[in-house]
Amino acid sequence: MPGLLQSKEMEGSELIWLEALRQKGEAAFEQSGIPTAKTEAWKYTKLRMLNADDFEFPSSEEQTCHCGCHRHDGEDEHCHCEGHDCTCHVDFPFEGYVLRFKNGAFVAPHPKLPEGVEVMTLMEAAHLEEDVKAKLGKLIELDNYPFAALNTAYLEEGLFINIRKGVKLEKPLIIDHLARPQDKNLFWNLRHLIVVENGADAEIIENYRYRGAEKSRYFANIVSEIYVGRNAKLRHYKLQDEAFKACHLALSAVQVKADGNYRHFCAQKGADVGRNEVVVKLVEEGAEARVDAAYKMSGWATLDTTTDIRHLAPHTKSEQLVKGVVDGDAKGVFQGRIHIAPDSQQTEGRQLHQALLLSDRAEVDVKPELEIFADDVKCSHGAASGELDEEQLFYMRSRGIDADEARQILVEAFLDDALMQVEDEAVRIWLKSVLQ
């Protein structure tokens, strides 16, 4: 069967519920298809790559790490690699929990965790634990998300992270994604299950990385579906760094119930055509979101950051600020969405974006909305892009700053305003590192 939608044999078949939810996710994909520029949500995001017959499953050996690494407990003991084909060979600034993928597949083991944490496969889970089956796909309307329903009609790969309630997570799990395409044009599916219980506390970091030819051409499609419960915080970050011609597409679908915090901030760099949505529902009293980006992009890229935030209670609050940078032919999109349901009063809703243009065929797509049924609420939402300063690059000229460097100073300077969200200091510093 050509283009994305083929025959593939799957672990956990013969789980009926799980087998009747992919087939739900294949009907409503085959029914919906590739978005076009006729669909509302992807009108800014043309998906022309999408419509190749020559995407290929990786094999069990393209996902496979051979790097001869000597581990005890989940932890390097040493590695003897070269860093090429390795999903180990990868520093991060700061201690954290790595948990790693190559080609869409989890390549094990996983780390020794603390007590009260609990991280599985997701078809492992799927068979052992009862709360995937009453919360996998369930805070996502596949009709209306058809890379979600493309992904749960392959719904394999991918982890089940549970953060037991009370429990204060010291160091980061860190989910460091791999692709090594090499010669073929991959196709893979990714998708977590994340819950953190009452009153928990943790940070997740996700990395996607390439490595070999800057034009491998791949597709990732990535769906997480994240609980925070009562009293919970969860920070949230992303850093999006593809191949020059790939297609990384990710959807983040979070519940948060009273008191809980979730805080989400995506850099994105890399990629042909990168998506960053995220779906946040604030349930319950209390219940408040922060959702933020960065940007940085220039040749023909598109970096698509959708968001769309549903105050479903009173008392709920949100903000968003998210800034790019464009150079080149590249093109920045911003869609970002605020919805107030009835009777959800004193709530807060805010959002901001800013782009800065670095040439004369970058371009910047911005469509922020608000969707307010409720009296007692603040809201706000704004959109603004323009060109370098040039009395601040004639400033810094005319002391001693070369252009180039004057520039870039300018453009770092710009992004700070948005990095500063992130609250853990070394990972806000690994973040601007890359966007640099």
Given for the second form:
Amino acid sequence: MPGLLQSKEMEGSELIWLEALRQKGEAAFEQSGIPTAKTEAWKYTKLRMLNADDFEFPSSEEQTCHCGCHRHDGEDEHCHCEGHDCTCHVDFPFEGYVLRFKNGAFVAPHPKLPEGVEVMTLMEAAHLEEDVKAKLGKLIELDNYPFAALNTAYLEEGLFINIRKGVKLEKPLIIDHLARPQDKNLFWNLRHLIVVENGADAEIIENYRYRGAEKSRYFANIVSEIYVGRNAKLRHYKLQDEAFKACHLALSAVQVKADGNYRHFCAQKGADVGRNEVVVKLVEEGAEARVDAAYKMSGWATLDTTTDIRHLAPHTKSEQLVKGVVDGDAKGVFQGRIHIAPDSQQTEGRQLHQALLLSDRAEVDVKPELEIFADDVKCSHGAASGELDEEQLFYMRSRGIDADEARQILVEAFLDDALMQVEDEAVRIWLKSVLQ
Amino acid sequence: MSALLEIEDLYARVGDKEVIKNLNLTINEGEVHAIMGPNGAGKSTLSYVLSGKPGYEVTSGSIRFKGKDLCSLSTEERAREGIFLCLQYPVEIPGVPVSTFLKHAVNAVRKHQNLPELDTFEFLKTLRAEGKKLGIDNEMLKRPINVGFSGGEKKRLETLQMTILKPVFSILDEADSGLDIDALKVVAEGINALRNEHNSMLVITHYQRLLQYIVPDVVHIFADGHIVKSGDKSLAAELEETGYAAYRNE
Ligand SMILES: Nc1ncnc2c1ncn2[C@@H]1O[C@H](COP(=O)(O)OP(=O)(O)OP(=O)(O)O)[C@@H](O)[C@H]1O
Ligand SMILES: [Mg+2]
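Could you output the structure for the form predicted together with its partner chain, given that the previous block was the form predicted on its own?
What follows is the whole complex; the chain from before opens it.
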């Protein structure tokens, strides 16, 4: 069995610092291996599939067309196909600058971007931008994050996004990732570096979807490092709707400086194993973060939301609301840590997880952790899980509403207050409809 | 005058407790019947049995509605056939606005009648107009149903739902509880507006006061799971004097 560490020719090997970083990643992953149930951070989310199957990197000729329609226009390498069966383009019900990926690789071209917004592939940026060397890999302790280590070993594909000082982006950047599963098991690593400079304001949406062989396995390993500057604001929204045999593991490591504001919302409904992990370091006074999520699942899936909010400065604030609907034999996992460092006085950290269990076999595992080393703080956490309320169901049915419809209305209502945290109304409506 | 609801030799239980015992009651089209009786007699249980609430089991006897067996219908089917239960304790549903809830309900009933879905704009116009008559403002229609509503507001909202859904047969379980004197009039007017030669009602109450506004054709005294005495509206006044002492344990 080849395992997940396989030889791969990569761009940028002439950059000494980059090679050194990759090697550090490789060494860390060799040390840890694929986590087992004995690894505390992974005890609820089983990764049997990664051990049981072989995975290979997509070959480069598979990368050229976004949709696999093979109806290209002469020498032009991107697709102009408008056929009904073409999935190159998905229409988002809102405007934005769409950046397309297929099977872990960027698909040109870049959209035209307004002044002060730079987007390039990470490898382009690694050659051009000093900032990349200074920031890449700096927000993640590789020894504690096996898959971030693996991702670092294959650091190549992905984007460098830079919102310059004071720039207010009017429309969101949309990172639209299409998985085209095949008869062999594919595996890709994707790495983004996002810098929102002081006083800038931006919205980034990550969309993970798939087309084609439903039952194929693939493993998407995604890491984003995000720097939110002083007085800057980033709204970071994500939809995970991968194929149902897929494994999607994502880590967003975020640093927020003074009076900066980071808002994260993740909707998960796809994959066999899906994990969205968010680590936020509030490093200067007045930094704030909201990390919210909603997940809805059935079958045998495991969907995991793991958060770690580190209050490393006084007057910092964080809030989390995570809601899940679990049906069938599925399992929801929530691990949420709030860490308040010594001297981080007058901080506020709140966390709430609520799950709705729609079947007897559905399960949720919840592990809240508060690590508080300062005394003048307001902290709270809570977790609850329950079933649909029979009285509410009866009340709706007694007005003529079909039992199934009543259940659906109640499920939507349950997720509603988490979704309300999505500030962008058009995105909220989109996510709501996807979770229906 | 034809019978709308016919209950014959009915026995029903909730959990393992037999609550309805040998009940017989016929309500004709256009009639309003009042039921009065001591706490725990089984009045609310009867209303749930008629609505087909899960957990309320008919053990013997029969219920016919418009000549058809009612027990074989689900709760929502009964509602679509025109049965409406105004609950003694209306249920709170966080996250579901009143207007959304009622739009689903109205369209479910319309679908059953092979009518097209209501246009949202038209629906909201009607809802607002009817709400206004009952003292329910637009803000309340946007709030999650019954959440944080006062006792009286909940009863008004039940009445609004009834007005909008236009049931053929309404069961009003203590529609008057929690209402101040003015609200009682408003709610009673709303209910009376639905009275006609086809629509019937079963009004459960502890107080004669409501029956002065919604004047019943027949008054029943209900104790220990069945009707122990029936009469005209004067029976309610009489009860107010004597209480239930004479009817307990028959
Ligand atoms: N789920 C249940 N399990 C067991 N007993 C029940 C249940 N629901 C009701 N009962 C019992 O059935 C009896 C009748 O209750 P019901 O609510 O129908 O009375 P009621 O006539 O409406 O009284 P009130 O005037 O107080 O509203 C009561 O003794 C009550 O405790
Ligand atoms: Mg009662």
